[in-house]
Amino acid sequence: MTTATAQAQFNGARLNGELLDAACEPYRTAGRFAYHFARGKLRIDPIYRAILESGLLLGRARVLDLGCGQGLLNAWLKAAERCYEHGNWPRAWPPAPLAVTTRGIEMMSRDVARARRAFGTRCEISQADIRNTDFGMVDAVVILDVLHYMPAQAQNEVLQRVRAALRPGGLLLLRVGDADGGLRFRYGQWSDKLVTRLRGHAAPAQYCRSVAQWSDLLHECGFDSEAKPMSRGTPFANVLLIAHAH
């Protein structure tokens, strides 16, 4: 390992610690569960680092987070902006997304309550069902581990409405489990149900697809997509579909 590589890894580790602390700090006012859930999720789940490390939301001023839970993406992006402006940022990474407005929609009242306790009047999370809520016009939509809780027709309808909310070139980040992922996929289903119960909700039925089937559905709904593995450091079969509206 070269000295430059070692220094980059050290800077990345230092950033991750400071970024994690900054992102989780608002949840101290939302209760112990909200704080520790945020800390565990943001530390372990590779999607949050990938969004910054790959610059996926750069230039996207208005972001809509569907099924946003207690608002972790909003907390993460705000913390990243502060770290970047304070000069604490890996040289190998693109700039952090700046001046991003993140609006969330979440159906579960307990998660919305946690978000509102954490962010107060700054909270832009509404309690609603994404199957019948107006999305407005946005630059990017993020859907993480949500669509598989909806029957096939509802999945199609939500994606059609997402496409309508995006101008050509708009971005959709869709994280799904790959139903062709064998044991790793089944473990992900089990873990999904466990986390849902820990958050205080009943575990609903799941309507899953293979990555190829998700890609076909996105194409039908007006997107060109590419698949990127998103399970680093976890035992799951998760994939991020980076989809551009055409």
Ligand SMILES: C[S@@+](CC[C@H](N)C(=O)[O-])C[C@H]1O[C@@H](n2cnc3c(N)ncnc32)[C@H](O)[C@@H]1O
The other form holds:
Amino acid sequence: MTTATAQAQFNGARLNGELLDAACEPYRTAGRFAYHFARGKLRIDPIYRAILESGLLLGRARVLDLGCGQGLLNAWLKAAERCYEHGNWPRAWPPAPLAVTTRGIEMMSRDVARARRAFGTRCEISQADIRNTDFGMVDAVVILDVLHYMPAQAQNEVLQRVRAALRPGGLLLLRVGDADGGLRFRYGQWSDKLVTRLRGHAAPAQYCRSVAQWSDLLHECGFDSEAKPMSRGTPFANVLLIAHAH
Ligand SMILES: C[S@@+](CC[C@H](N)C(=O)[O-])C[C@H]1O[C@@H](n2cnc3c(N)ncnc32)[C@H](O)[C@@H]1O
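Starting from the form predicted on its own, produce the coordinates for the form predicted in complex with the ligand.
Full complex below, order starting with the chain above.
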């Protein structure tokens, strides 16, 4: 390993710790569950690091997070901005997305309450059902592990409305479980049910598709997409579809 590689890895590891601390800090006012849930999820789930390491949201000022839970994406992006501005940033990474406004929509009152206790007025979170809430116009939409909770027709309608909320070239980050993923996929379904219960909700039915089927649906709804595995370090079969509106 070269000195430069070792330095980049050291910076990455140290940054991860600083980012994690900064992102979780607001949840101290939201109760023990909210704080520890944030720490566990942000540490284990590879999507958060990937968003920064690959610069996925760079240049997207208005981000809409559908099914935002307790607002982890907002916490992560705000923490990244602070770390970047303080010069704590790996040289190998692109700059952090700056001055991003994240708006979240979440159906479950307990999660909305946790987010509001953590961020107060520093984040806009609406308690609503994404199947019938106005999305407005935005630069990027993020949907992480949400669409499988609604039947096929509703998935289609939500994605059509997401497309209408974006200009051509607008970005959709859609994370899904790959129904062709065998045991890893089934383990993901089981874990999803368990975590939903831990968060204080009844586990709803799941309406899953293979990655090829999700890509076809995105195409039907006006997106070109590229699929990237997004389960590194976990036993799941999750995939991130990076989709651009055409
Ligand atoms: C597995 S969690 C993921 C939360 C968040 N996206 C994250 O990655 O941390 C799925 C979230 O979607 C929310 N959700 C599911 N269906 C929804 C709907 N129709 N409208 C709004 N939120 C919904 C659930 O309440 C839950 O908080």
